[in-house]
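Given as structure tokens, the chain that follows is alone and in the form predicted on its own.
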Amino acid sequence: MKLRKNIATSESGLLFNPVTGESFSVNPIGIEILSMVRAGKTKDEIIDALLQKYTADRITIENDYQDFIDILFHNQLLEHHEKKNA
């Protein structure tokens, strides 16, 4: 996955989509996601780098990832990434 190209982002957590015209806040852990996904981070890789920052249990970092993920996709900010075969 990855972020749309037409989304607009700022470092205070602001997200504009162009297309809809709506925007979006996220909090700092939102913020840490968004920049993990943008540098092509897996799943796995972020959520282990979140256990080792917060002090939660792995299945709600699990879950508050996927709802998140899900929102982002939801509201077209996110795109999936497809594999190039050589």
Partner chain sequence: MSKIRYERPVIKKLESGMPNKFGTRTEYLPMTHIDGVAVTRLVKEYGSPLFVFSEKTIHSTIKSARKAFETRYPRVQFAWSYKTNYLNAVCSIFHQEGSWAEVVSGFEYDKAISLGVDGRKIIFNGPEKSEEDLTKAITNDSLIHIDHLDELYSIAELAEILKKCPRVAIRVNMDTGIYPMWDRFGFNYENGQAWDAINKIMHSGKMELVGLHCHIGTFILAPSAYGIAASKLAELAISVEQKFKHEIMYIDLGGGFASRNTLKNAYLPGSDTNPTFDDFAESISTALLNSNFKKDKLPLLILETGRALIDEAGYLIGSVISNKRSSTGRRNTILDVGVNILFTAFWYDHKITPAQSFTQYTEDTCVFGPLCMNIDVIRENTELPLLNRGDQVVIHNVGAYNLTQWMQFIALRPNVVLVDKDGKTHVIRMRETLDNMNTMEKIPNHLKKFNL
Second form
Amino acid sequence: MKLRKNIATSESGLLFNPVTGESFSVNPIGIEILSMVRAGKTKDEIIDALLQKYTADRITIENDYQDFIDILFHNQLLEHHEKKNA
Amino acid sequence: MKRRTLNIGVTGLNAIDSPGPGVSVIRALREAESFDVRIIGFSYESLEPGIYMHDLVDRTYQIPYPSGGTDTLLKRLKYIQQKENLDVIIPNFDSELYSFIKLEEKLKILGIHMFLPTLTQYEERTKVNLNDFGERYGVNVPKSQAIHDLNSMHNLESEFSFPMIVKGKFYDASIAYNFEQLKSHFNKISAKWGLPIIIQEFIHGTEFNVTGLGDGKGNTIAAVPMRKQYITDKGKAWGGISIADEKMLEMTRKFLKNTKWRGGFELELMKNKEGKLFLLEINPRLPAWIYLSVGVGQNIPEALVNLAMGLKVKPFPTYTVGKMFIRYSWDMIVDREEFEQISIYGEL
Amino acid sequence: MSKIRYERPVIKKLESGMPNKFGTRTEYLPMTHIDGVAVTRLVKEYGSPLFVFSEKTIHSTIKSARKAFETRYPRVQFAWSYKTNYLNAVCSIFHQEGSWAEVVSGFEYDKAISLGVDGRKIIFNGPEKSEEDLTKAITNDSLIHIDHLDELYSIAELAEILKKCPRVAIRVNMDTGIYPMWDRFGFNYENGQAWDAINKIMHSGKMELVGLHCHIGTFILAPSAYGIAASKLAELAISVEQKFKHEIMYIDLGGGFASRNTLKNAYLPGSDTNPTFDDFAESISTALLNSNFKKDKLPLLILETGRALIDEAGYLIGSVISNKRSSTGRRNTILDVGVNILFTAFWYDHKITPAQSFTQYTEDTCVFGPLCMNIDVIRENTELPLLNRGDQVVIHNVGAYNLTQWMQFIALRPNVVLVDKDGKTHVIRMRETLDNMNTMEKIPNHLKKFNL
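The form predicted together with its partner chain is what I want next, because the block you gave corresponds to the form predicted on its own; please supply it.
Up next: the whole complex, starting with the chain shown before.
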């Protein structure tokens, strides 16, 4: 799973997709996930990292992570979609 | 003598195909002779063109929709006031006026002046109350009736005949030629602006508008009648010409005298074949074509600001007849960062 | 290292028409405490969902209503509308504030009596009063508001049997410009039914006509309609005086004042636009003072206000069961609060606030209840912060009708707690138990056994 090329993200939580011309706002934890995806981390690595840092259980984080990735994909921000149970 | 600079907040920056009056009001204020201005734009959405017109608008803040309630609006205005030290606010949307009228006293304490109709004036002139208004102040109005559901429309069939005008509480009007169309307009308009829906008798004739300014004591400070020359498919004037029609001016003066109207306004009039004038609607704010008033020698926004600041303002004695306005659209080039800035931070 | 409070990741497309974050911010300003008591503590002690009433708010609301009327009109009496909320504790607060009782059924009548309300200070309304109910009311000298002719004749008969002279009023319906016109209750003013009924009572000689009553509708947003109603009742009262030399003691304008809630089809929030007690009081008292009553003969003004007096004092705390996404990508949040206990969700866009602090990030959310029914929707769309499973929300202005119209459907109804003036909490209605439900049921012997 890879973020599309040319996608610009900013510290303030802005994301611009030059292919579609759409801008997005992302919250801090979303930005964190995006940067881990960009760094090539796997789903499990990302979830472990979040579990370490935040007060939530694995099921919640996993569900929300998957939902977030689905929305990224839906908005054509990912190159190819990770299979749900990959 | 150096002129005083006033900080003025203006809404209605949506200079689109069915434009809000903000940008025209700002152009008028920039040409004011009695003061200089710093303009603070208030926007609701991030694509309102006025936000990006940096030669007209010095800084823009997003403000909450009226549906958010006055507490939310007041909070936001307090924040803006700390940064901008506003002297005057000119609200330009019908739908926001209620909230601003309610906040008038509280804003005054913050040092912000407005010159708005009273709540009674505002409510008396609503479309729902137009019939009563006409009776009370002796003005000719078309027959109209507020309805809350389509069933009650069946009961009205004896009083109204097709075609009829279907109007929303704040905005939107469509002509219905049969019950099916009525139903569809009713549903569309009520979904957006709530209930009731106003059914109004359709009057054949020519449309005219008068914009002006009342001082709240019954005096006419300004009045400019205009005939629409070109009307867009949204029913907005794309071109118009100032005219000298004594009957219209008389109706305007009567309206101001009897209601002691305070603030700017626009009267929508219809003249039928027999030359009889009907008052279709009273908009409790300046119209989008207000810049024509500057063109004919009555800078109404400037006079309104002076009244708001508590200054004495003399009535304009004359205006130029036969001046035209022709609207045009204009493509600005804007950086994406500006759009993102206003979208995310609500300030630009 | 302590962990950071979790917030789920969100990404939102920037659109021109998108409501900006300033638009709805106040709505989700967190409400962490109710009258100084932490929501988390309330839930821990009493469970979720939980109804909470603020005694302070009830007192301040009835005080401001009384002030609005008493400063404008010399003789005013409030009567607590039991059907709006007949929890004994709530009724008692109103009775401590001097309100009489206004009941619409034998059940409510008995409830008022059992609370210790003086029978002479009970107003008995409604289209159904059994012979037994009427007998009680006549014996206790209560104020009986007649709804139809059949009732009028029943009372006349009972008066003879009981050898008492019942104190009665008639309910009048009329056109006040309000839609819909409630013409199904009482006697019509315009077509002369009301005047007929008055004449029948006066000529019967068996009852004392003490009052005239009307109740024009519910959630009325036009104070002027009450002015019209007051004028019409005043005219009737004066006609009675002229024809029969009989003085009408009171005019009862019923209830129907709008609360601070926002109706579903409204554009502006109800807290801004709905008329205040002052607006209603001004319209009513002006009409009565301007009518032809002589200065020392002004009738007592009775008000049966319910909703506007109790809505704001009631809160409903709920908890998030789950966050889902709909097939269209919409955020759905499921609460443990269903429409079976929040009936008013059908009429209002109830204000919902989180009970813990949040960042400014929000999502357009549809809030559902937990029932297995499609109609179980608490808010169709509201901009909510990113709630986690288990988080609490506070639903506002729920004090009226929910605790009388709620249904015991698939689950037991929750605790109701009152926070008193000192911030102490009291359970005023206990959570139902399976035993409560089962004690009312009986199983025929042949159904008691089964083998599965």
